[in-house]
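One chain follows as structure tokens, the form predicted on its own.
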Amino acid sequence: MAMHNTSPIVQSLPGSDDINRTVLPNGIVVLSRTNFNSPSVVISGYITAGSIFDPEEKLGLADFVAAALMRGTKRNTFLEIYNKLESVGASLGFRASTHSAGFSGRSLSEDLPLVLSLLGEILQQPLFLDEYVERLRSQLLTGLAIRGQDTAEMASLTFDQILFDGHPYSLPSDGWPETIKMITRDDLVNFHQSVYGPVGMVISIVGAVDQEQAAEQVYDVLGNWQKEGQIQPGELPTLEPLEETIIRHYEIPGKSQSDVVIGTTAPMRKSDDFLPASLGNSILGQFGLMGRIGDVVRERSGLAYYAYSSLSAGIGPGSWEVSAGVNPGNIEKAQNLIVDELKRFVDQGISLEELADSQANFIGRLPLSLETNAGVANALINIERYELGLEYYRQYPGKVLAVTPEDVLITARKYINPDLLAVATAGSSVSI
């Protein structure tokens, strides 16, 4: 099913004739595309303010100050600013992880410049009071315990402090809760004002205004924020190889289930390597009930609940990893299913019926992913973040079409080794 960048469906795509891509003079990208075809615009962002700037004695801080960040300002209080964004059936919320503090809304067209103001408001202006930094604690504590007793998450999180022995990446986001005791409002001030600022900022506006509007209206609202000495992530170290299979095991006693993850490093996002692996990864793990992975470990065995493989991928170095929810009983066979199937994966690759499968899955679901205004704005902030360009999605067809079966076969030889993996467990050690 060739497709070539002159059909119909790829034009409609976006691309670098209807993108408006600007900086303002402070630094701070504003990408735009219109569509009339709807009356709402939705806005999609971040700032380079996530965790990677904690200290590792007050993780979860990024967290904690995005959000905090609608809890009132100088101008409006917490009830006033939700008040605003209801009256209109606007939406406004902040989120934060490794790298950056991200956010979103939504409004009808004519409502943009209310919740441009109000974004605009909060990320300068936020005032931290005490009444509201205890009420966030609790709800961050409560969180935190309910993790505790996730078998997944806490798999998923031990995973990571194998995988990234000694990196950023292998400490999690929302941090402890022994943490997030220790942070106080001055370090939620503190924080904000050393690495919130225009410096590094994305903004995507994506609906029904005209695209150099949303550029002049995000320009009015944020175009004089300047920030001295705003802190700049450095370099993300080197992350070192496991030189062995690593077998780790969270106790979560009384659990009738066990979550069990397995396995390695994964390219970089703007990596020549991301799409071969993330074709692999389909027909490993992904693609119809499952993958391989599913077919042998879930269909055919019957040793797990769920059984799947996913490919995460940023910034920095991605993990390539197998997950799978099993009764505690059955963990050690179930690793050592998927451990043979990802040795198959690697000595004997994919076929070429295989690979044509997924090719037209990626291609067929892109359109899909694009069909909404909030498809559209993620789409453009991953083009800035990773460093795309803007013909990417108008590339991409011929990108996927462009992968073989050796190419998968050389990126799977070159990230997974089944004799150097990082294996997690959580859950109860014995059988309920």
Second form
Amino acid sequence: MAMHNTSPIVQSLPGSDDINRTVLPNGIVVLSRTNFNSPSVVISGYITAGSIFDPEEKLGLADFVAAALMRGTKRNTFLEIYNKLESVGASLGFRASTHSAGFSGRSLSEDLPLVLSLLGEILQQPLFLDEYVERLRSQLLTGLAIRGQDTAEMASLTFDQILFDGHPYSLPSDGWPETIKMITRDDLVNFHQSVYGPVGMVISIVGAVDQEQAAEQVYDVLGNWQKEGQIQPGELPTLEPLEETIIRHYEIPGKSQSDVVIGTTAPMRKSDDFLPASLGNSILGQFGLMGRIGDVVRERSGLAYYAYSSLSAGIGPGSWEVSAGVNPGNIEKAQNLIVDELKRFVDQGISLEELADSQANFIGRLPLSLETNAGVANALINIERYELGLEYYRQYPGKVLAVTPEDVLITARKYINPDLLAVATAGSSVSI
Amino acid sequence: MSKNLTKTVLPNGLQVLLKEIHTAPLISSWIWYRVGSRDEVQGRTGISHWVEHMQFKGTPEFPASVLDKSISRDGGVWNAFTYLDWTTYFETMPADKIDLGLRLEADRMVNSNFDPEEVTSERTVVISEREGNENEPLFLLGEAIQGAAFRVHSYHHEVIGDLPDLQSMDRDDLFQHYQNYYVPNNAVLAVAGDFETQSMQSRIEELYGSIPKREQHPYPARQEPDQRGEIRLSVEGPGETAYVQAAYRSPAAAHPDFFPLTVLDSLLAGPSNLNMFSGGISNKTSRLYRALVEKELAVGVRGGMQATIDPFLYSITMTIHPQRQPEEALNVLDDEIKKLHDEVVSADAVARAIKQAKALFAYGSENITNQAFWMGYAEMFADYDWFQTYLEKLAEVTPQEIQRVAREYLVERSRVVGIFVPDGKEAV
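Any chance you could show the form predicted together with the partner chain after that form predicted on its own?
After this comes the whole thing, all chains and molecules, with the earlier chain placed first.
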């Protein structure tokens, strides 16, 4: 693979000469990049207001707040906000996760000032009117009822409970029905008052707008936002490793397919282990038609429509998961095949050829993943969140090529012990 | 969106559409076959989709193990979709690598193996896919509604097919279907991206020009007779959440009424997004959201327009509020539809729908895969002109036309109403 930083493809990727990074006086970081190929603009960003702050008996509070933000402000009612957005085909939405409340939106470039202005008032002046709180509660509870019937979601949630036992990552950020019922309007107001603020906020704007002007527009709507005593996230507790393989089933009656998730921990995004783990994961369950896992479970055994592995790496400890959707009668068979593959992965490692394939894929797909405004906006957010540096994407090919099969094997052995796995299933124990 | 499109037909009947877009070093290539579940008879339902799966099982030149890896190695993405009217395969790759995608598609148009062992293994994969679908209440409801709405026409069954057919079809059935429909005279090749038209055209002629034209024996779609009265049905299943789906008859995409109905949909339920690779927008100011969700009869509502060869269904799906009954939501839907029958909507509402469509178009044009998708997709039910003049046709829609199509299509006597009745069993 001959690809150096001077190649035209690499030069077309975002870099320090075409990303504008501005820190506003109140701490908000703005990243912007111009793209006039389409008359549209994407905004994306986050505030450090995730479910990590939720009291356990009110789990889902951060998500509730994020969902309630757009239900009316001091200047615009719920209907007025959405009328302004939808009349011009624009969108804006908020969603909380463990560490942050994220937002994203898009519009034609002519409507960017409108979207930013709404973003500014929604963040600073939400009303949380009782009427909307109760309406939203019903919607959230219905969402949780639907989640409770989703075999993939419940297997994943059960997996997190096993792997991250005793750690905040074991908790679903959208909460439980009983915790959503406990949340009051005052809780929403207080959460917003204490946690939302400019410190730690990041926003990226990509599209048909001058990048310096984009930063100025953010300043216009959020530059004066000050929040005294804004609470900042504390240190994450240490994760206790599994001492034995734990298998847990979540019963959902009447389902024709079950989901299984098997796995272990993964490196943090900032760790040097991330790239070797990521390449290893590609070989294990992504490359081609879902890698080695797809080959064994789907192609050779015909057991599942989907069977793949994934690496979830963020601020804290990540997870390395193999997921499959199988007939309830085939769960054990699929589980055995997956565990055997994990054993082979850590016993024998990977071949140079397999690594070269995935390296070529990682580098070759860059232009595609950064083709859209949303793709670039997301890349800019990652640069900031994980302190990757503005030249990260241009240096990426070199970093990928530097990984060796030994690096992958060492990393795989560091994280995956086939005798210490979290195994979660969800579905009907009786075949339909 | 630029209109620099080149459209040719090779002597073997293959339609070729090329469009240069030099915004990124990428090319997206799509091959479309005019075959889908519309072309299936009872006993063979799901065959088009299963054949699509078999197309990933290799040819003598590109065995499955090679096929899987070739595209990924070059940093491309590829996939395939089977729908009511069509089956399509695409590769989006770095511009200098697209030749692989073009060669691969030319090869598997005629040389796929259909190894009996692979057929056996894929049977359980497809059944597993169906079982996954059956986990979803809205799949179960949609399948029942389609079955009730189409007694005669082959839109009767779901694309995935019926289980007994998936259990009984054999290798020869699949191979015959493949041979019948995978011919250049039944295909459209659409390529968009960073290339030079002349050289791309030459390369396509080189790769595809020698594939022989073959006579086809298409299954003639049978016209659905008029429905003479509302059909109501219910589907029971696990869960706590009830859904109601009201499916009205909608015109074929090439019919002039498709456009006023599109504006109507935008107004009633929020704009349907026909882009495959670009998300839509919210619908919180649509009439149904305000009447159903804001009034706490439902927790969600959406409409769905589909672009099809023959008349299909315009569906409105409501997720019922936990404290309400499906009938209550249905009554409100009927009130809203009656308003559309009785009152002419404002010109502003039309202008708003056009602006929404314009924005969705702009979002779709950010990505080359979506642009190439449209070139072939539009050919499946009309032609590329349909897509290029879409916004103009929406702009011509008048408030009076909206009232006319509301009265003509959104009527009780020709709709199917399906209710998903949850058994109330909570998961544990």
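Positions refer to the first chain, counted from 1. Note that the structure is predicted; figures quoted are calculated from it, not measured. Here, rigid core means the biggest group of C-alpha atoms that superpose within 1.5 Å across both forms.
- Relative to the superposed core, G89 undergoes a Cα shift of 2 Å or more between the two forms.
- With a cut-off of 2 Å and the rigid core superposed, S38 has a Cα displacement that reaches or exceeds the cut-off between the two forms.
- The Cα shift for E110 between the two forms, taken after rigid core superposition, is 2 angstroms or larger.
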